[in-house]
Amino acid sequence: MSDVGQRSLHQAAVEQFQRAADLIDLDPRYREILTYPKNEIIVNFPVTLDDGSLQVFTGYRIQHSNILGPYKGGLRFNPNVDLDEVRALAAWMTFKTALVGVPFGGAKGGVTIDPGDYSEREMRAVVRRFTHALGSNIGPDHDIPAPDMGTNAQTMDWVMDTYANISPPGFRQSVKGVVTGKSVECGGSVGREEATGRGVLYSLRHWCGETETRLDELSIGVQGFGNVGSFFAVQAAEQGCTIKAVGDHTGTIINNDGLDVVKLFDWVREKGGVAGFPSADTADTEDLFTADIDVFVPAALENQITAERAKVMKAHLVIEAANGPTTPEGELVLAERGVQVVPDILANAGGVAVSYFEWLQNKSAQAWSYEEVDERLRELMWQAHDRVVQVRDELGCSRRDAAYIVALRRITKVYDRRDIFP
């Protein structure tokens, strides 16, 4: 993994959009604007722990762009959260929302914390104090957080409730849209929890249509079995795919005849990871990257497909369910070997798509059926893929460059109309 650490994650994110910008001779003014976040909010807030001691936590909210609409992006609770990571994730959100055509900008936030080290009461206090510290920096028409690594619907319920309680009384029933990814009981949308994983499956189905490949003949390896990886794997298996290998922070398991992912789903919810799952061989992390599979789906952390790993991968298709899972060096190796890549800002856009649907439902005090949500998700993902394929064929570029070009063209059209204030 020697190519990791040579550049910051944010630098890698900037390089990706700059490469696409070169292909369309993007206006230098817009390059300059999109290189930097618009706002960077860092808060340090105290929380009293169960033993009576006090700990100060650091939280971030990076608002990259709101030229297309309110800032939008997840809240990540992880020990590795830092300013550089959140800057990169916020920039990717800007291009992701522009690519799929939802009226949002890009943001990201988080707290440097390992949720597993704290009780539920302590985590509730952390979430409420963080929300209070952010104050008016978030809002249903300004900046709309959502779940990410280490957070979930319960987290969003606490954020929404805290925000409602610091809002004027006459507005407390109209601020549910301050976050998406809430529980259905608190105003969330059906289908939101599995939306990102389902969007990844739609990405795979679109690729199958492009290449005249049968979905039920594909073997798949998945890195990460959290919200995104698990829902993708279960739904892909339902469509006839063979899930041969799965890895997470607890270990890697392989069954060349196919894992029972429904049972694995239940196992992970009970045990906390894939390690020890019966009817599977235990392997190490590197075995996941050399597994004899057709499709590799990284759904964990950034910088996982390095140049060294890309050289030995047997998969001929990578669908980036995680944000930034492939290093620039790794991507070059994949391209040289003819391995196709469906980029993160396209493949994992299902989450923000259904977040948009939840926001619309909150705005109009409606509740859509699962069928309606899923149909709209499939249509949005399909249209985005069609646009990317069209630009790829038009310019003869990579799928990633095409995705950024679709996003950049949409953003710059708005800048051209609105101009730069003053």
Contents of the next structure:
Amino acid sequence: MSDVGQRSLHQAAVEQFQRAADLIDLDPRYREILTYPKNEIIVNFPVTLDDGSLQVFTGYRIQHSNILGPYKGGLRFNPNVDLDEVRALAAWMTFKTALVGVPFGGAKGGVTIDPGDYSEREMRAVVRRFTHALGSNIGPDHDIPAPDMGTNAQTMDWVMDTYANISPPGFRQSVKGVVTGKSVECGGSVGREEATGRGVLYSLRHWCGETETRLDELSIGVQGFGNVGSFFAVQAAEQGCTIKAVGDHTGTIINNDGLDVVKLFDWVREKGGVAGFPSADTADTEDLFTADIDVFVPAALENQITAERAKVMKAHLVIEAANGPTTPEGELVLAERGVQVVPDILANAGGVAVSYFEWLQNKSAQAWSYEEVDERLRELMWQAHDRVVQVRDELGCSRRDAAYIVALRRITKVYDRRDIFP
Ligand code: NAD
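Based on the form predicted on its own presented above, generate the structure block for the form predicted in complex with nicotinamide-adenine-dinucleotide.
First the chain shown before, then all remaining chains and molecules of the complex.
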């Protein structure tokens, strides 16, 4: 039996934080609290399709913790979305926001749907009806969704507009911050669209600084060429990296001399996937994991780096752009083989960082420049990396454990002062 499926994703997420909790002898009361999401909202809502028929969809919003601020986390539209997946993703958000020091808690939501199967009108109706069903369970000072897999700025614009329309007239302008990741025209921040990929690149640059490695000597393989993977790859190539292999739901392509990722960016937007891209060899899914690369950047789904794949991987560094891309067994094999891992809650935190900047801009009715956003993003990412490296060196633990410890220490300090109600 492969390691995927041995435990649920949420169980794996809980085990990750419990392992770090063991290292710092965390107060058992806080362990207990953080093991469970605070609220689990499940909605079933009907939508009339283009042919006049009706379909009932299931949507989720899991609010894991709001001890540090309003619940915060993406909305995922994918056929695999289920309660267990969103539970795990919501918990990871709590630790991510605590780690990078933005004043938010953790949440995640989604709808079990393949957006590719529906027209734009149908998707608009799904988004509006889902938002309506969530109602006052979200709000700019309560729970703030953002894009994730299968959703984008257009989705967030529809959520914001629906939420504004179900708010009392006097509040309609002040509720723009109910979601982040909106289009710039609708109150989004410049730099938000590419922020997660850019944050992944800042993670790689920090690692290069730590290890005295030249960025432009690295060859990279990327799984996923959506929002996160594509912006990361294009910006990494701009800075001299060689992107040798890219895989997505349509296939895997390899060019050992380096793929033209700017052309690939346009190709994927036109064709919907990397398959068929000229000037590259078509390869099998498994070839992505055995490619002759220095760095592997998973930027698609969970549970991709299994023990089997970890055994044959040539990369010596994994930067987790996706959430939960490495199974616990895969991680053990990577550690045995000396492959370093920059964990998801650190590597992909650029998205929530710039979401925080967008929320601040909405609250103060300001629009920052790209340079200001980027400067603050880099500072926030590198400070978080510094904190993780410090704890790793202090305790001699893995980067993942260190990242959780930074987050747990921040959370427990607040619990210590606030105490447990009543
Ligand atoms: P996206 O929907 O824009 O892109 C997803 C990519 O995954 C696509 O290229 C798709 O082809 C690929 N994919 C889907 N199924 C696949 C399969 N079976 N095999 C290989 N590739 C497959 O999503 P995104 O926003 O880029 O999110 C990617 C990951 O990054 C997710 O784990 C998400 O939670 C995480 N993340 C996203 C953000 C953000 O700001 N969007 C922030 C933090 C973390």
